[in-house]
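Next up: just one chain, as structure tokens, the form predicted on its own.
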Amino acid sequence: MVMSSAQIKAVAARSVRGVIRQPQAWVPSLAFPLFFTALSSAAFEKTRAIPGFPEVSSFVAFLLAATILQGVMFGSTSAGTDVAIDIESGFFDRFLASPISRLSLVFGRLAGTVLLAAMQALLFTVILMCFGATMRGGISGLAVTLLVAGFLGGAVGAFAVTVGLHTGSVEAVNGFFPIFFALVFLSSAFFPPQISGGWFEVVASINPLSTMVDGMRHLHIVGWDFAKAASAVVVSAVLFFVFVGTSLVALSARIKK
């Protein structure tokens, strides 16, 4: 069955509406990162004086990329929980019985997730710029930030969909939340790893999230840099396509059941 843009739009629209109708799913992914940023900026503002710390106007400016990363990763897991809910309720079987491309079930869901992730990134940027964050890279820097956020949201969403399709369990999808939480803190999101040194610097240097954070952060606090922007986009895009692949494999396995 041929996948059409209309089918993807329909499933994506359902995905977006489903998230909007469940504030308990998206409010924490907006409120918690902002709360954590406010708390961290108040507690660690003086760390900007440490030798080697990037020159920033405020700690809020340093945390803009981290806030986007945190919010997008936490919010995008809803794609997997929604799929699991559809499976548990039997609605997914109705999808399979309908004249709709099977690929649309994945790509439509991820399209909605990518859109919501980009909207989150834009909202975080606007809010934090009111409290000292900067966008030295201008419109180009903002565009790259939204693109990276979209790819990252799609990657996390695709991973969550993979788990949801394999297990059909909301609890299983939510069980991976601590892993995402740990990955954020084991990156350069909240503190420069070169200052910490030791094992943390080693782990952060191989964490792909650090590449995305560092790329966006450079655009935010320094200015436009093609190499930094490209590295952030490429890493997020690679993660996106890898996990889209795993979600399609999981979909095939689910259909065979």
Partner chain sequence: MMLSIVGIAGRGVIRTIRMPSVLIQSVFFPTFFFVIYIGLYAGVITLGGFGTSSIENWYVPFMMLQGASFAGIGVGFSTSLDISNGFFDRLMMSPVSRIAILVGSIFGGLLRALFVSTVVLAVGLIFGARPTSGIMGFFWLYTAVVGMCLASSCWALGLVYRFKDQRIAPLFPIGVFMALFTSTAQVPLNVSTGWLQTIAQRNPVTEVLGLARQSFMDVGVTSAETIDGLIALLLIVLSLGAFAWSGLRRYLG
Contents of the next structure:
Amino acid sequence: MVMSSAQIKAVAARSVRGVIRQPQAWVPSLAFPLFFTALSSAAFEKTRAIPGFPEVSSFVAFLLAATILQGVMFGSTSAGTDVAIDIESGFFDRFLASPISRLSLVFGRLAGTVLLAAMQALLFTVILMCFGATMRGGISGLAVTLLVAGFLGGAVGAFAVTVGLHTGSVEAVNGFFPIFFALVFLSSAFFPPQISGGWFEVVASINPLSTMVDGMRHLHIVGWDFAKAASAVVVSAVLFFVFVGTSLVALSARIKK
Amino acid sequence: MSKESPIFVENLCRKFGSLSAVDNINLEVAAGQIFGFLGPNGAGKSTTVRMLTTLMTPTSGRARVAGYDVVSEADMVRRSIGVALQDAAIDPIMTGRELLKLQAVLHGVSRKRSKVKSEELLERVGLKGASDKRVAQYSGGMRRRLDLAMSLIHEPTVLFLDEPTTGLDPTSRSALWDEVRRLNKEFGTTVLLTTQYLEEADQLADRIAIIDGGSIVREGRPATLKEAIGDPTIRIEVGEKNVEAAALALTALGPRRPSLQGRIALGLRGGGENMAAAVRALDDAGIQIFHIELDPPSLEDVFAEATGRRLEGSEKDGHE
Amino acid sequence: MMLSIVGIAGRGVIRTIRMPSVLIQSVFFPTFFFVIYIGLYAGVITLGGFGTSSIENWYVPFMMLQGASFAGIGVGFSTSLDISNGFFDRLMMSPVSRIAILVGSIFGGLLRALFVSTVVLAVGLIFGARPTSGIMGFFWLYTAVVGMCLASSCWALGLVYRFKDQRIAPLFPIGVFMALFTSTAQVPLNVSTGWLQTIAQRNPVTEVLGLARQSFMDVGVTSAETIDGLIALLLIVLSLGAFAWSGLRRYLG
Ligand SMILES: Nc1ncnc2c1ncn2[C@@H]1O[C@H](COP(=O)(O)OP(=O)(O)O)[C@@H](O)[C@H]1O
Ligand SMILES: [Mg+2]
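Starting from the form predicted on its own, produce the coordinates for the form predicted together with the partner chain.
Following is the full complex, with the preceding chain placed first.
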């Protein structure tokens, strides 16, 4: 079965349209991270004076990576939710019955998700830069940020698609929401773990999201650094490919049913 | 007439924006009557019931139920009425018995009385066995019966049933009819029931009002209304393409009445005697007859005459 | 009247027991966030000015109030469910006084709030929070818990009665979240900056938190803090109570 780029485009377009037409699905994933960032930066601005806090021009600058991470994590589950809705409504079967390639089904959706995640990251960067965030790594720093956001969005989307394909239940997909929530909070996203210390520092240090955040943050507040950039890209890419793999396995299981 | 009738409605109106859902309704229901409120979907039946049961404030006009004004004495009205709304308003997570008990508490029925009454009602509506199951597991018919039982726990003098049998299978429907009749007979409960079914109104109601587009277009005893129609209806199946030709051929025999596609219906002047004439007229016109029937005036005819339409979901020639 | 309140409230309790997932959720989030916050922001306390040097002490009362507030909006969710399945009409058609309908509905949420906040308190104590002012401290803490639950139920009910539509439901938590977090929820006034400081100074929830936190602050219970907190709490509860009540009166519209 050949997978054509036109097919991927058609499915991607459908998933992008689906997102745009359901403002209740994406407005929170824009508004909530921004509000949380506004709140945290006003609450914790003074903590920059605590010894051990990284050299940074403002708390907003420190939070840029966190804002992107949070927005992308929450925004990208909609791909999986959509798959589950399609399965529940029987739309998925119609797709399967059409000559469209099975792979296009998954890749089309993920392409849409990756695109939306990168756009979201760009939007957050622009907005936060108006309020004091920096992009010391320049254009290449921005490019890496968008790349990481895209991979991460794709990874989360693929994970959600996996769950959606396995269960066919919207509720099951949404049920993972608190787990994503926990993962973001238990990383270095919102506060430097070395200041918090204790169990938190340990947990944050083994959380792969921390590697991504630290890499991006370095490009935002310090400057270009190939090793930091590479570590963020590699981790997000690995997550992406692992979950794309699981989603393909889930797809073939669903087709055999 | 006296204002002590259990239901007395004067120039009642209810608007939703520019839509007049209920448009200047007047009616009076005598004590101990079963009153049928017949009309198609969207006619304004539920809106009327909601106003009479204090769930909605009228835009204008007045209504008294059980001798109390539905707006200024809403509380007294609530004490006197039992209501089963269109979509059995039941909390699926509770059991039948729990809901009955709650309803009793809400109406201030003493605990002892409520126990006795609950058992009696559960028995009556045939839910004894299922009373400790959650309502989520009930069938549509069981829910309606529970709803009916709940509306009776405080022994109301006036009972409102909004489309009590819509969506029920024929067996459940006639079981509910029996129950309503029994209530009415044994306790003299006044009942106002709304329905889209001609047969239901015909079978159950002492008096009916036909409501269409928010207005009452006919009111009276079913027999009287039918008599007023006079001539019986002849229905002739002639096939889709011959209907207009047949209508032309039969003009002299009586006024046309609404009918199903492929058929022509006529108020046959002179009744059965003129059946032969009708057949002859069609034969002369070279129109083939597939089927022919002559029915005495029915509520269907009353409805059709009053509104110029057939009633959706009517029993007569409702099945194709 | 009492009996009908108990009847309506009893239904709320039955519901809670039969749909444990709701209860689990309302316990899970505040405890989860408590644990996260004390880990994540452990270092923040070194800035000083918190009135305690224990991050656990700082966050326990807030998380209890948060749990209570979210338990309160549960009342809004179940009422909007009742409205959509018609059960609420049944209540409105009964001769029960309207105030009993309001109070009865809220009561179910109140029990849930007490349960949730007590679980949070227990988790807080396990993680090392140490109360400083005995019975009186706890008394005012639970006063705040009850008040915040009443306030948030009234907020949600006021919206539900007015809009009679489940689509309004996302506004319940958003409103509560906004009200709670634009106060001294995370850091005291002298630590917060900019717009947050400006709003938190005027947000009555700040005073309510002051009332609740006395139980875990170094200085313990003071009459100034108590009076300010009670006035703020009364203000919040009464105005949102009026909001709910007028919504219910308009329900028949
Ligand atoms: N709450 C409402 N808001 C706006 N329009 C309504 C409302 N309730 C009923 N209507 C409209 O009023 C008319 C009568 O409705 P209803 O009384 O429910 O009819 P019935 O019960 O006879 O089917 C319909 O056109 C319906 O759409
Ligand atoms: Mg109706």
